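There is one chain below, alone, in C-alpha cells, taken in the form predicted alone.
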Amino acid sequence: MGRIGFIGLGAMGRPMASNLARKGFALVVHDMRREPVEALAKLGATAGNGVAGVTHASEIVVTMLPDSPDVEAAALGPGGILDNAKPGQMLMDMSTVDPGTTDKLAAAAAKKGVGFVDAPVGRLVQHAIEGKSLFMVGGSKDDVARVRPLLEAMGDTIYHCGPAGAGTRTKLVNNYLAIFHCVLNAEALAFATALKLDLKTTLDVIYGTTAVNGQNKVNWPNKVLKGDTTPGFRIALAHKDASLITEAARKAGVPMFVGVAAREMLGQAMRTGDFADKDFSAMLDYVCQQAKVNPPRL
C-alpha cells in the first residue's frame, strides 16, 4: 500500500494515526496545530504542505474533522483534496457530519474517479489510543475492502452498514443512543443526589436492571464519577451532534421529542461557564449545578 494522508489530528484523530504510524504505515499528516503534527513525525509521519500537499503525495487521504463545513472546506473547496486528487485515489472521511455532507462527498469523488468510503468512528478517545475503535463504514464492496487494513490497524470492530452514506447515517442512529443516554443519566443522577441516595448503591441497582446503559455503567465511572471532565468527547460535540441527529430525523418524517429537549439541553450546558469545552460525562455536574447539588462521585 502507498502512503496515506491522514488530515484532522484531533482527540479522536491524533491516536487513530498514531497507530497506523506505529504498525509501519507511511504517514503524512496535516492539522491546523503544530503540536500534533510534530508529535505524529516523532512516530515517523512527515508534515504536508497542507491538505494539497497531503492529497498529491498520499494514495488513500483520511480525514478526521470536527463538522461538515471542516470537511466540505477540505474535500470541496478551492485547492481541496477533490481539487488535487487524480483518478484511482481514494477519500476516506471519518467526521461524524450531516448526510447531505457525505452524499455531496460520494458524488464529486465518483465524478473524479476517486474512490470513496465513509467510516465514522465508535466508542471513546481510550479506545481509540489503545486501537480498539468500531467503524460503521458506507461505500463499495471494492473501496471498502480497499481501505480496510487501515480500519484494521485503527480498531477491532468494522461493520459494513451498506453504499456510501450508510456509515454516516448509522452513526447518527448510535450517537442519539450514546449522547442521549447521557443526558438521562445526568438527571438521574441528580435526582438521585437530591434524595440524598448512595450512588454506588444507585449504581448497583441500575445495573442490575434494564436501566443499565454503555454510559452509566463504562464511561462514565472512568470519567465524571472519578472527577475527570477533561475532554474525550466535548460537549460543544455533542451539541453539534445532536443538532445533525435531530435535523436527519426532521428530514426523514421521524418525530424527535426526547431528542430536541436533550439536544436544548446540551445547548444550555454549552452557553453555561466552561462547559462546552468539558467531557459530555459532565452533563451531570451541569444538572447538578442547576439542582444546586454537589455532583457525586465515586
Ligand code: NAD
Second form
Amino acid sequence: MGRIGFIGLGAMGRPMASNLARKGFALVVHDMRREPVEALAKLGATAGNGVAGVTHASEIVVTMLPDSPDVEAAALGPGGILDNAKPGQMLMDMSTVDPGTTDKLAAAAAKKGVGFVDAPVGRLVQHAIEGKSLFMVGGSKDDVARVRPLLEAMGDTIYHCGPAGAGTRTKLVNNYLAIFHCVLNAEALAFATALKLDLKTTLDVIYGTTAVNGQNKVNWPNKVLKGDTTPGFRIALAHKDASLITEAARKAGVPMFVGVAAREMLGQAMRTGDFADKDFSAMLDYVCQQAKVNPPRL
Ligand code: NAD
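Switching from the form predicted alone: structure of the form predicted together with this ligand?
Next comes the full complex, and the chain you just saw is listed first.
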C-alpha cells in the first residue's frame, strides 16, 4: 500500500495515526498545531506540507477533524483535498459530521474519480490508544475493502453499514444514546447526591438493574467519578453532535423531545463556567453545580 495521509491529530486522530505508524504504514500527517505533528514524526511519520502537500504525497487521505465546516474546508475548499487529488486516490473521512456534508464529499469525490468512505469512530479515546476502536463504515464494497487494512490497524470492530453516508448516519443514532445517557446519568447522580445516598451502593444498584448503561458502567468510573474531567470527548463536541442529531431528526420528521433538551443542557454547560473543553462525563459536575451539591467521587 502507498503512503497514508492523516489530517487532524487531536484526542482521537493522534492515537489512531500513532497506531498506523507503529504498525508499519508510511504516513504523512498534518494538523494546525505543531505539537502532535512532532509527536507523530518521532514515530516515523513525515510532516506534510498542509492539506495540499498531504494529498500529493498519499494514496489514501484520512480526515479526523472536529466539525462539518472543518471537513468541508479541508476536502472541498479551494486548494483542498479534492482540488489536489488524482483519479484513483481515496478519501476516508472519520470525523463525526452532518450527513449532508458526507453526501457532498461522496458526490465530489465520485465526480473526480476518487474513492470515498465515511468511517466515523465509536468508543472512547482509551480504545483509540489501545487500537480497539469500532468503525461504522459507509461506501462501496471495493472502497471499503481498500481501507480495511487501515481500520484493522486502528480498531478491532468494523461494521459495513451500507453505501457512502450510512456510516455517518449510524454514528448519529449511536451518539444520540451515548450523549443522552451522559446527561441522564448526570441528573440521576446529582439527585442521589442531594438525597445524601452512598455513591458506591447507588452505582451497585444501578449496575444490577436495567438502569445500567455504557456511560455509567464504562466511561464514568474512569473519568468524572474518579475526578478526571480532562477530555476524552469534549462537551463542545458532544454539543456539536447533539446539534447534528436533532437537525438530522428534524429533516427526517422524527420528534426528539429528549434530544433537544439534552442539546440545550450541553449548550448551557458550555456557556456556564468552563465546561466546553471538559470530558462529557463532567455534565455531572455541571448539574451538581446547578443543584448546589458537591460532585460525588468514588
Ligand atoms: P479534537 O478537537 O481533540 O481534535 C481535532 C484536531 O483537528 C485538533 O488537533 C485540531 O488542531 C485539528 N484541526 C482542526 N481544524 C483543522 C484544520 N482545518 N486543519 C488541520 N487540523 C485541524 O477532536 P477529537 O476528539 O479528536 O474528535 C475528532 C472527531 O472525531 C470529531 O468529529 C469528534 O466528534 C469525533 N469523535 C471523537 C471521539 C472522542 O472520544 N474524542 C470519539 C469518537 C468520535
